[in-house]
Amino acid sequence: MQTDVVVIGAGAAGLMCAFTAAARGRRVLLIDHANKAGKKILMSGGGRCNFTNLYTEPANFLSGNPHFCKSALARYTQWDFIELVSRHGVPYHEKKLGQLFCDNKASDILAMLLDECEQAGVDLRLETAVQTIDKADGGYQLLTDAGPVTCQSLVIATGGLSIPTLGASGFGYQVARQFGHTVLPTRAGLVPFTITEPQLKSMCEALSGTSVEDCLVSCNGQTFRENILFTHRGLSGPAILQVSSYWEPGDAIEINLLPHLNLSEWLDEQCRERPNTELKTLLGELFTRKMAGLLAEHWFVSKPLKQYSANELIEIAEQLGCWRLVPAGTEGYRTAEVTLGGVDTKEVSSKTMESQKSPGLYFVGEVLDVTGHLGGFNFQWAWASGYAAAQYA
């Protein structure tokens, strides 16, 4: 079989690249080893797909080369994708912080992308694995489950290692290495922390399912203000997931559980106004009663406020406002939303996504060393990088 473009990987970036290239007259074969296209799209955003963010900008992305994402994000913006969504009549809403979600379900976004592929004439083949890829005259030769395929342009849109149960694999990294690319070390990003320190672990287990709204979580000079969630294995929630991408094993994280209060002043005030109130009763007005009791038990001796010295009140304020802990690790790729690291962007054109090592080879989406923050930014990178490659593939 002969075609102009082969796109490997029918996820967000691959689908976008395939129909955009086909719409400009290219014959496109889109293949994926999975039995369904867009599996990660379907499970994203709690099944409602957080498909972009109103406030997308390069600062929302991590990369060894922070300038790399600028060109693609400027060429295909969040507004371009919102226009596509609106044209297909997919209802959506802003949840918070610019995050856009489907009103109904994530399958609306997948159906839209598949419809675009069909209209543009993309040849989509699922349950089709690639055995080998070789250079050929004027392009590439692939041996696939559907037989041999030759193409001028080959686009690798195979994603990272996160959530292997959805079919994630290191295939894209193998292809990159085969054609002389550097693959930067990978690790799980946007992922919950695990805690093994016995006292803290027992507190997390007891509070499993408890959410604390509006916390400030910091690590390595990065700070995020969002909810945290206790789990039976440690800590999760948006602020934790965000900071996990900046965390390295052995690093401490700091959590301000009450950033909206000046805790020292507030405790002094409470002490003056309600001297007979017990600390755990006071904390019960800020957290769940169970959490207040556990904090008082694990961190403080709960007694009436008037019985604390000035120094003890300062210590309580510091503990609540600067809770410092060292996670044992993360939940790993099993639950990670993204993969950090990947194909080194210094060897890829930021304008075209084309390999600088092997002409006609392109990399898009998560396989590259570009990772967004939580909140729809990774999807916007998929749309933007897929669109950029499609202009040249």
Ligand code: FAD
Contents of the next structure:
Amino acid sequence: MQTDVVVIGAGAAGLMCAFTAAARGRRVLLIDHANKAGKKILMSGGGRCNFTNLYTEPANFLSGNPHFCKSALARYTQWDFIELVSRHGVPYHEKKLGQLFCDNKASDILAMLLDECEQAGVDLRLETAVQTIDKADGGYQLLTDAGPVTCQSLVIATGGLSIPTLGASGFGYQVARQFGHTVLPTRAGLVPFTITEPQLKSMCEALSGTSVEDCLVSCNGQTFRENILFTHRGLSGPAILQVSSYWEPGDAIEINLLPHLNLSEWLDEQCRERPNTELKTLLGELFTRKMAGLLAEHWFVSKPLKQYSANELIEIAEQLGCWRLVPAGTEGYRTAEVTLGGVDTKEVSSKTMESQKSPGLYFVGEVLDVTGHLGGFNFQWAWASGYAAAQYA
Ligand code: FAD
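Since the one above is the form predicted alone, can you give the form predicted together with ligand FAD too?
Every component of the complex follows; first up is the chain already shown.
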């Protein structure tokens, strides 16, 4: 079989790239080894797909080269995707912080992308693996489950390593290396932390399912203000997932559990106004009673406020405002939303996504060393990079 463009990976970036290139009049074959296209889209955003973010900016992305994402994000913006969603009549809403979700189901987004593929005439082949890729005259020759295929342009859209049960594989990195690319070390991002220190672990287990609204979580100079969630294995929730992308093994994280209060002033005030109130009772007004009880048990000796010295009150304020802990690790690719690292952007054109090592070869989406914050940014990168490559492939 001969075609103009082969896209490997029918996820977010691959679908966008395939129908955009086909709409330009290119013959496009879209291949995926899974039995369904866009499995991650279906799972995303708790089943409602946080498909973009109103406030998308290059600063929302991590990459060895922070400038790389700028061109593609500027040429296919969140407004372009919102226009597509609106044109298909997919109902959506802003949940918070510019995050746009489907009103109904994530499958609305997948159905929209598949509809675009069908209208543009994309040839989609599922359950099709690629055995070998070789350079051919003016293009590439692939040996696939569906037989040999030659093409002028080959787009790698196979994503990262997170959630192997959804079809993730290291295939894209393997292809990159085959054609002389550097693949930067990969690690799980947007992922819960595990905690093994016995006392803290037992507190997390006891509080599993409890979330604390509005915390400030910091790591390596990055701070996020959002909820945190205790889990059986450690800590999760949006603020924790965000800092996990900046965390390296051995690093400490700092959590301010009450950023809206000036804690030492507030404790002094409480001490003056109600000196006989126990610390546990006071904390119970700020957190759940169970959490207050556990904090009082693990961190402080609970007694009436008037019995604490000024220094002890300062220590309590510091503990609540700057809880410092060293996670044992992360839950890894099993639950991570994204993969950090990947194909080094220094060897890829930021305008076209084309390889600088092998003409006609393109990389789009998460396989590249570009990772978004939590909040719809990763899909926006998939749409923007897929669109950019489709203009040239
Ligand atoms: P993918 O969407 O992962 O697609 C890669 C495709 O390649 C898959 O279909 C896979 O089957 C195929 N493939 C892999 N290897 C091969 C091979 N060897 N041969 C053929 N095909 C292959 N981001 C957001 O912005 N908002 C969210 O709400 C959100 N929620 C998420 C929830 C979960 C549980 C997870 C895991 C991720 C979430 N993300 C979210 C991140 C987002 O899903 C990814 O960043 C995005 O899907 C990346 O797009 P991609 O096309 O590069 O890769």
